[in-house]
Every structure is written in structure tokens, then in C-alpha cells.
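The chain below stands alone, shown as C-alpha cells; this is the form predicted alone.
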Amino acid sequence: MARVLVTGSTGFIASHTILRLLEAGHEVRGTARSAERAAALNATLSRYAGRDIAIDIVAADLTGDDGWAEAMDGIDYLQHLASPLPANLPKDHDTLIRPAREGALRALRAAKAAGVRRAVMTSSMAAIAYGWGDRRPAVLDESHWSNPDNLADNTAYTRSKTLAERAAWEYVEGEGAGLELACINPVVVLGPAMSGDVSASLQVVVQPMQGKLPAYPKLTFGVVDVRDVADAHVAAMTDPEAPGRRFLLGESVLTFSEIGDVLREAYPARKLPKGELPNWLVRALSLLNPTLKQIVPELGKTRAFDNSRARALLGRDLVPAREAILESARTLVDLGEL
């Protein structure tokens, strides 16, 4: 058994390893930036696992220094997911990447003061497959890097998170030297939802559902399943080939509109939307909707990538995409949330 400090304990991928490191035996503290969420939150895991859950929460903030020596003694293991991830972008694109980039910065600090093994940081595959332009690569691995400096090729949080990997990766290979560091970079994350406090990446599913959508804008989205996730932060923080490497994780790539067929067979009685829009309405229509501001960079672009590493840290094939997406739906809908 391990003592484990999990940042943005709340979150939805951080909710998914809390109970995958329960399960594995280890012992679990949590930070938020209140430490008053931590009633709803052991409500939130007791209820999905059905078995009652309690962990600390301690008042630990992305921006300032206060309460993380607190989170972090005693600690063996960190996993910071803390990230900000919001459902409409913000045109300085500072407001993302500070928080990011420091917060990562901080608790990498806090961690090496404390004595702590290994870090586990929650990166994306926003930090691998952005800014190239034309010469993007056809199929994307842990070797690339995003570009955020092209500006014509990034979002605010495509952004945040290549200077906050970065800056982890720089801070473990110099002033941090002794701290272990792996990176888990997934694509776009599904799977059951905990509670209606909604992560930004299940809009993918929302969307349709809720009929917001006269048809699907040309995406195409990289899926990979949250308990996919959540495993893969959990075994790299004991896998001994972990340290210094970065695990890009995604089952498969889908059109926003083969998403929707998925939809529309598990759910007829609904009326979902049918067929593709041209890219200049979605452009259009992104004057209306702030939620699809973010996406029209990316209409008419796929990236592919290679999967290899994760199955082998994982010792195993990732959840079908198409389970991660109806386990999005079927949750949301218990939760009278669809």
C-alpha cells in the first residue's frame, strides 16, 4: 500500500483513479480548492461504487502556494490531474496556460520537497498533435510535439497544456533531478459519468443528445474510455519502464457524425441529428453556440495516432470506443442529466 495525493480530486478523470487506486489497495488524499467539496465528493464515489468511500481532502490551489506542503506530507506517490478544462474558451489565452503551467510547477515542487517517488501528470494529446500545420504527421506518437507558438494551429488549451508538459518535463530534468515524472496524454475522454457536474469532454455526447445540433459539424475525434485512463495513471506509478516517458492514450478515431449513429441505435425514441454540416455554417453557427467556437480549427482535420505504448503499459486492448460513448449516454441519462 502506497499514500497517494490525488490533485483535482473532483474532476472526472481524477474521480475514475481515486477509485481504481482504492481498489488497488492504496491510500488516498485529495486536493480541490475547497476542502468543503469533500462531503459531495465521497458521496459521489460511495454512490457509483456502492460501498462507502471517505477521503481528506486538503484546500490546495493551482495559483498560490497555500495548503500544498499540507497535501503532501506523508505523501509516496503524486498524481496531478489538476487541470483547467472549461466548456468555452477564453480569448487571453494566459487565463488557461498560467494556471497550467505554474500549477503543475507547484505541485512538481511540493512533491520534491516532500520526499515523494514518482509523479503522474495528466497531460493530452493536445500537448502532441497541434501547431505542425501541413507537416503534421500521419499517425502521432510520444515523440511529437506539439508547436505552441503557431497560434493558427492551437487553442488557449491546446496551449496550456504543451507549456504545462513541457515545463514538468523541464523542471524533472533539471532543478527537480530525483523526482520521477511519467505523462499520460489522452484524446477525447468519455465513459460513465459520476455525477451531472460534467466534464467539458462529454460534450461531445451532450450535444446531440440534448438536440443542440441541426447536424454534426465535419470532426473527427480521437475516443478513449475514462476507466482506460484512470488505469493507466494507476499503473504508471509502479510500472519500473514508467519514469521518463509519456503514454499516448486513444482507442480509436470517429467523425463526430459516426458518434451520432452510435447515439441514434442505442436511443431511437430520440431525435438526434442526422448528416454533416458545411464548414461555413458551423462557422457561423459559432457566433451563437460559444461551445463550438473551440472547434472550428479543427473542422475537416484528423489525427491519427499510434496506441502501442499504452496497451503494453496497460498489458492489454483499450474499451471500444463505442462502449466508452454509450457508457456516456447510459450515465448521464440515470443521472437525469439527457
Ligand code: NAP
Contents of the next structure:
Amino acid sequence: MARVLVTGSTGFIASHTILRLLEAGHEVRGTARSAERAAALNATLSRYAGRDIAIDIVAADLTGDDGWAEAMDGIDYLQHLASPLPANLPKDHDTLIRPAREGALRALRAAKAAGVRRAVMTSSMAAIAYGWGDRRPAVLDESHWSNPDNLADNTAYTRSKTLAERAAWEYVEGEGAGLELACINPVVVLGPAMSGDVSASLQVVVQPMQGKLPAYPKLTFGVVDVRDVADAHVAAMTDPEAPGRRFLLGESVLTFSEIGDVLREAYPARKLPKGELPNWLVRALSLLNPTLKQIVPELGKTRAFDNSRARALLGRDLVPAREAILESARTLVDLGEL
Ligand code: NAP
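In place of the form predicted alone, output the structure of the form predicted together with the named molecule.
Next comes the full complex, this chain leading.
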């Protein structure tokens, strides 16, 4: 079995990936911005898995060189998941682009120097589906790339993921030749939360459950279960066909209102919002609300995708979006977060 380094080990997808790696018999080391988070992470993993887990954590920040060589020492495979994913997007795009892009290169350079065989990097649908303007393909797949220069159809986050993934491929095709690379490109990741400190993506469930929305903005979300995303990371690490490939991970596309309906049906005692808000109203409200302002460019847009490569990698169908949505809600309710 192999020794695997998981960067951003405290994160939502990383925690599930760590458990899948351990279940497959691999030895796991993690990085976190602070090694002091090791005890809390191991407690969370142990509680969720129902057995004692104690992985080593090395402190390494995407924005600095300290710790990367130590973290990579003796490692066979790199799982690079760390990248900023804030709930509120910064005005200055470099706040996200710099850690995402430079951090990916830092991790890959350290991996190459340590003789790591293969890196699996968590990219995103953000690196596939944005910046197309009116020319967006009706069905997106791994052959498509976002255009980060079209600022009208991008956010700081989508640009950070596109530029980081592009830099990673350029690195392994040049200076880093010999280091194998596969990228995982998920849509919005839902599914079981292990703690209340979860990814910004779970806001898609948290917001309706908190009942703070009057009704749903006309948004659509591709949804995938975190357990499928974790399995894909593990499969892409050893599958002989994976190097040089991207894997778009998404089960299906739902409107925000459809996600709300799934939750309303499961939690009838809660007063969950119903119906859709007209676009003009969201635009008007966004003048006073910075969170709404972020979503205005997304109103009415749908990004359909082909997930056949992901299904082939996993050798099965993906977990239904409905189950991913309900598992997010159930676990957050059980944790007392909702
Ligand atoms: P998450 O729970 O917020 O995890 C992000 C991780 O990145 C955290 O461990 C965070 O560490 C780490 N990180 C952020 N800035 C860092 C820095 N400067 N130095 C070191 N580590 C840093 O989010 P997630 O959903 O699991 O995301 C994991 C990966 O999946 C990211 O690459 C994200 O872009 C990608 N992704 C997520 C989704 C989704 O819907 N969730 C979809 C597509 C792709 P701290 O704990 O110290 O903050």
C-alpha cells in the first residue's frame, strides 16, 4: 500500500478522501495551515468513522515555502485539495488566484523533488464552464476550458480554479515532466458533513433549511455527492488510464427551488421557502445585499454536463443528487448546526 499526502486535510472533500484512502489500506499524512488542527481533525474523522484515526499533520500554507519538503518526504502519491473557497468572494481576485495557482505549483514542485509518482489535483467545474459568454456548449465535458479573461462570466473563484489547473498542466508538461497528473473537476459538492465547519458549497442546503430566503433565486446547480468525489480521487490515483486526464464529477443539475422542494418534503415541520423569485427582484435586492450581488450574473444560466468519464472511472453510477442533498441536511441537523 502507498503513502499519500493530502493537502488541505481539514477540508470537507479532503476529510472524506482521507477516510477512503485509509479504508483502501493506504498510509495518510495531511497538511494544514496549522499543525495544531491535527487533534480536532483526528477527533472529527474518528467520530465519523466510528473508530480511532490518528494521521500526522505537517503545517504548510499555499502562500509560503515552509513545510512542503517535509510534508512530501517519503510520499508516493499527492492528493492536492487545498485551495481557498470562501463563502463571500473578495473584490481583489488575486486574493484567491495567488494561493490557488502558486500553491498548486508549490505542491507539485515539492512532489517532483521528492520523487512522488502521481498527483491528483482537485480542480472544479469552474475550470470548464465559465467565461464562454453566449458560446457556452449545450453539454460541457472535460475537453472544455473556462476562459478566465472574460470577467463578465467569471468570479474570483472560477478564475482561481482555471488558472491553477492550467498552471498545473503546464508544469507537468514542462519543467515537472515525469510527474503524472490527473484532475478532478466537481460541480457543487454536497453529502454528509463531518463537522459544522464545512465547505461553502453546503450553503446550498443551509440557506433553505435556515428559512431565511423568501423564495429561491432562479439559479441552477450541478450536484455531486462528496463520497463520489472522494472515491474519484482515490481511483484517479491508481487507475492506469487516469494520468493526463480530467474527470468532470457531477450527478445532475437541479434548480435551487428543486433543491428546496427535496428539503421541504423531508422536513415538513420547518417552514422552508417555496417558489422562485423573479430575476428583476433579485437584481433590485442585490443593490443592497453583496451576497445577492454575487449571484446576479448566474440568474437563468444552466450548465449541463456529460459525466460518462467519471462513471467509467468509478465503474458505477453516481450517488443521486437527492441523496447528497438529504445527507447534508441530516448530518448538519444531527450535529446541531441546523
Ligand atoms: P473546504 O472545506 O473549504 O476546504 C478547503 C481547504 O483548503 C481547507 O482545508 C483550507 O484550509 C485549505 N486552504 C485554503 N487556503 C489555504 C492556504 N492559503 N494554505 C493552505 N490551505 C488552504 O472546501 P472543499 O469543498 O473541501 O474544497 C476542497 C477543494 O475542492 C478545493 O480545491 C475546492 O476548490 C475544490 N472544489 C470544491 C467544490 C465544492 O463544491 N465544495 C467544487 C469543486 C471543487 P483551512 O482549514 O486552514 O482553511
